[in-house]
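Here we start with a single chain on its own, the form predicted alone, put down as structure tokens.
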Amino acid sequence: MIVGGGLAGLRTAEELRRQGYTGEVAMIGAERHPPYDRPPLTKKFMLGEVNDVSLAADFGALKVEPWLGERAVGFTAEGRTGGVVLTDRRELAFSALVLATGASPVRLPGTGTQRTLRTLDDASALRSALRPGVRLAIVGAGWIGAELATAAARLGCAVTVLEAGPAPLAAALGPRAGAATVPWYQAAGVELRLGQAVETVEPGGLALPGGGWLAADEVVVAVGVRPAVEWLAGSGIVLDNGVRADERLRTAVPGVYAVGDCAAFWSSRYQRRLRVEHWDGALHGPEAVAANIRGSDQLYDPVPYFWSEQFGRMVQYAGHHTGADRMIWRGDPQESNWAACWLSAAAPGQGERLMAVLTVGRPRDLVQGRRVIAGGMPVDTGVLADPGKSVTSAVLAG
């Protein structure tokens, strides 16, 4: 039984079959749509350049029984393995369960209409509303906010982005790296207000602290998501910023696994629990889940990866920089192509280790940096800071 009808759920079904699982497979999905690709929703779909974002799931060929348009509302374990999932329509028994329910957008208080951008229905409704001259207020300058601002500006909207932090992407990258993206907004004709909190969403706009007001025809709230796990409360599943899972994506309940945006798994590489809200995790995590359902002992310890297209730039990130000792630039962040590298001390006398890398228009750096991170190899930071030399050339012999 797979609970979640997105990429992680579909990939789990595909991996089970690819790895030779011949038992029954069922999928519960809260949305009425078959699995689809989310990244284009803020990009080409929003611009009208593509209309079909379906992942072309062939349930017949996969021999998967789909229960779409149904929401899981409860779960009960029975014995060592197996149990029952309760949906808003029926009860469904299982022998193994995969939790792939993703995440839900955070909303702000207020009586005004606020849009979020998570589902295909969200994106379809917003695309219809974005027309030249529309005053669009976007609350949050994270990945989604920046991508939506990019598309809306191209569509001729008057876009204002309000960010409570000191810089765009400050929560994801830290203020120093995030600040390098500030000039992109002005160049695109987007008004960016940093350090700007919002009190409530009201009819006709946003109420700001101190009696301030921002008039808007449309308001999109993009201040983050929370794992969609409320329905598991009291079930025996441990919830810890998502579904608490081990390094093999197993939960505390035998026979139950978690994958994708809702999974807070232990990373042996970073020695901390990670919850990665990115497409790459939903793509590759199911390989380990399927293998372990079939009796293997497969470790899941990725180098997280994410990309974003914003303001005409390809932005890519690999790794996890929380706990890093410092960040260095690779190139000039005021230029069109540059990278930022996060480093932590290796063993005494062995240089530093690359923990994460952010690249703008430098795809080769991203590929090589991800390889260096995965290998845990110490680097010469003087070489690494030179954009004229390859990332791999900075690896210290040894």
Ligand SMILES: Cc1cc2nc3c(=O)[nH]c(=O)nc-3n(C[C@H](O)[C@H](O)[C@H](O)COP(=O)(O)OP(=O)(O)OC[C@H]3O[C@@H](n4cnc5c(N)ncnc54)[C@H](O)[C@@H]3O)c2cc1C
The other form holds:
Amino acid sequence: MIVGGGLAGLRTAEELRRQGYTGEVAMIGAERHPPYDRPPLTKKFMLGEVNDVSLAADFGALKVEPWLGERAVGFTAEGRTGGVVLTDRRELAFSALVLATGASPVRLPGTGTQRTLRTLDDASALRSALRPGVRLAIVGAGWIGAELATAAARLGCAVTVLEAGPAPLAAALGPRAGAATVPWYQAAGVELRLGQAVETVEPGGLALPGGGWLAADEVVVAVGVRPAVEWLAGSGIVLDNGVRADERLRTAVPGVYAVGDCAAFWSSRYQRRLRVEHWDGALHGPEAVAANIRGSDQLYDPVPYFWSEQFGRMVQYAGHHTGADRMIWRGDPQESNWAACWLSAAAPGQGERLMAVLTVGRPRDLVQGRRVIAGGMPVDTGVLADPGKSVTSAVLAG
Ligand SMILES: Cc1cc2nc3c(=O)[nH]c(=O)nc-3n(C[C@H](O)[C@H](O)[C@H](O)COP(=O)(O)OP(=O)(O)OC[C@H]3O[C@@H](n4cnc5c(N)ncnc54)[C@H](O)[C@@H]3O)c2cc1C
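Complement to the form predicted alone: the form predicted in complex with the ligand:
Up next: the whole complex, starting with the chain shown before.
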């Protein structure tokens, strides 16, 4: 039984079949649409360049029973493995359960109309509202805010982005790397207000601290998401910024797994719990879940990967870093192609290791960087900082 009809849910069904599972498989999805791809929603779909974002799930060929437009509201474990999922319509028995319910956008207080951008229905409604001259206020300069600003500016809207932090993407990348994207907003004709908190969304605009006001025809709140796990309260599943899972994506309840945006899994590589809201995790996590349902002992130990298309640039990130890691530039962030690398000290005297890499228009650096991160070898930071030399050539022998 798979709960969640997004990428992670569909991929779990596909992987179970690919790996030879012959038992019954059912999928419960709260949205009425069959599984679809979210990344185009802020990009080509918003621009009207693409209309079909379907993941082309063939439930017949997969022999999967889809319960779409139906919401799971709880489950009870019975016996050693197995139990019953309760939906808003019926009870469905399971012998193994996969939690793949993704995440839901955070909303702001206030009585005005605020849009969020998570679903196909959200994106369709917003797309028809974005006409030339429309005053669009976007709260939050994270990945979604930046991508939406890109599309809306191209559609001729008057776009203002309000960001409470000191730089775009500061929460994900830190203020130094995030600040390198500020000129992109200016060049696209988007007004970016940094350090600008928003108090409430009101009819006709945004109430700002100190009595300030920003008039807007449309308001999109893009201040982050929370894992969609409220329905699991009291089920025995441990909730800890998502569904707490181990390094094999198993939860504390036998026979129950978590995958995709809702899973807070233990990373052996980083020795900490990660919850990764990236398409790549929803794509590959199901391989481990399916294998483990089938009785294997497969570790899920990714170097996380994410991409974003904003202001005409391909931005890619691989790895995981914390504020304690040292950042160096690879190239000049004022140019069109550059990268940032985060380094962590290895054991004393053993040099620094590459923890994460952000690339702008340098896909080869991303591919090589991800491999170097996975290998965990010490690097020569002088070579790494030189964009004329390959990332792999920075690896220190021995
Ligand atoms: C607009 C947008 C653009 C993005 N762009 C990128 C990008 O460029 N690069 C990138 O790496 N990532 C991107 N992402 C992130 C990526 O799409 C997600 O990481 C991915 O969709 C996660 O898949 P998932 O299956 O875990 O969750 P979801 O896709 O959220 O699917 C979960 C599904 O479960 C359903 N559900 C929730 N609760 C219940 C319940 N109780 N019962 C039944 N069903 C339930 C939900 O309705 C939803 O359909 C983007 C996301 C969005 C929203």
